[in-house]
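Here we start with a single chain on its own, the form predicted on its own, put down as structure tokens.
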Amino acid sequence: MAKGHADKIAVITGGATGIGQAFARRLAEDGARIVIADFAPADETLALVAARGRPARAVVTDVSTPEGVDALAAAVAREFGGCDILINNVGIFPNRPFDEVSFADWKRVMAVNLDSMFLTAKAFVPGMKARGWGRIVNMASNTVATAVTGYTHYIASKGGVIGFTRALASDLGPSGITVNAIAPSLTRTTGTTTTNPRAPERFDHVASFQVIKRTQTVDDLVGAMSFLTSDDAAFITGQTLYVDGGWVRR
């Protein structure tokens, strides 16, 4: 178990399923109190957290909008008093050739994948500054380095996540707040297996580029997240950690 999670309040966006759910489970095991923000109800995640004996709350909201984040921040303040650990995990990944991407498509992906991170940071950073401690982890993607086809708007948004992470780390470092990003490969989740009818073939294709030649799972990501949000990572900030089986090596 990493150090420094006991009784910390962790807010995880997109935590109803998939990677966010795995993060909630691990942080509960580490001793944190959990708040899930998602478009959908998070009953399954709440049950996993409760089974580990930790308090949890779910807020059904759209964190890509100021109103949605205001509702989340109010719930966190009312029930837990603030946020110590912010995991910006929510994201959408539509596959569409560039010629078919409308401006509305572009704006929606940017809103969910990037604007949400700005809005949640604006909401929770003041409290972190007041306490002199905070951890922010933003979910990026190794597609920024691999540039696969059909995801122009998605990859652009994740490039923005990496830039935002570096810049925000510079601003917040003097206040005892670290900001880092995790960039996974294609990860097996309910979302990635149900949205693509060619998912098994796609997983095998991606694995062929990796040094570790198997499909990435959510359990491959929880250790990196736990470390980056712990006291052990107090001197690491502004970094993007590629957790992708060795596809991207930098």
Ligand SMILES: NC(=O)c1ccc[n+]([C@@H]2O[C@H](COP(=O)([O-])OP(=O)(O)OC[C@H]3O[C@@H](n4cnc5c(N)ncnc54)[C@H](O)[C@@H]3O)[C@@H](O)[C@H]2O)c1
Contents of the next structure:
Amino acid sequence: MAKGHADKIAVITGGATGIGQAFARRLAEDGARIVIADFAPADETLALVAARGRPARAVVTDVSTPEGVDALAAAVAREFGGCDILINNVGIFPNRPFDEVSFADWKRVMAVNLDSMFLTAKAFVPGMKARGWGRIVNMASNTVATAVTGYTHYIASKGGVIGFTRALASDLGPSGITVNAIAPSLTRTTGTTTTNPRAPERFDHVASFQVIKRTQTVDDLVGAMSFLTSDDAAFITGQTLYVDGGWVRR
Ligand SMILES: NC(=O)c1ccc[n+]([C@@H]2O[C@H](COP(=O)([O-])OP(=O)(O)OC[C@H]3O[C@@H](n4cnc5c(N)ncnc54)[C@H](O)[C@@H]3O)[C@@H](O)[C@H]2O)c1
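Given the form predicted on its own above, what does the protein look like in the form predicted in complex with the ligand?
The next block holds the full complex; its first chain is the one shown before.
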């Protein structure tokens, strides 16, 4: 069990599948209580958490909108009393050459990947401040550094995530709240296997750039998240941790 997780309330956006589901499973093993905020049903995640003997609740909502996050915050306040650990995991990653990216495409990616983080932080930071303890982990991407093609709107949004992480950490440091980001390489998830028709060959291509030459799995990411949300990481804030098989080294 990670230090400081026992009975903490963890809200994970986009936790019905993929990386968010793995994070829910790990935080349950760490002793936290789990809230999943996803617009897809999260039954599979709830079963994984229940199998670990921890309470869990799913809120079906769109976290890219103020109304969706208001509904989430109301459910969390009513049923758990607040949020101690906020995992801003939700994200979409449409692959499209810049010429074909419309303004609507751009705005949708910004809304899901970046607006959602602003809205959830607005909703849950006041409670963290009142309790004098909080952990926020935002999902970035190593594409910010590798700048692969076809992801202008996605990479711009993830650059925003890294800037937001640094800036929010500055504002919240005095309140006992840390804010960090995790930047993965291409990871095998529902999203990456269904949205990219060239997925199989792309996995091998990306792995060839990493120092560790295999495709990243969700299990490669859970340890970093568990550490960054623990008491052991109380003095680490504003950082972006590249968990990407050693592709980006700085
Ligand atoms: N998988 C990768 O290769 C990879 C690499 C780098 C960064 N990331 C980041 O990690 C995060 C998770 O990625 P993943 O591959 O697990 O994604 P995924 O597509 O497998 O799962 C995302 C989940 O978010 C939910 N979701 C999407 N939009 C939502 C919204 N507006 N409101 C509520 N729920 C919503 C979906 O229903 C889904 O359950 C994303 O932020 C992504 O950008 C992923």
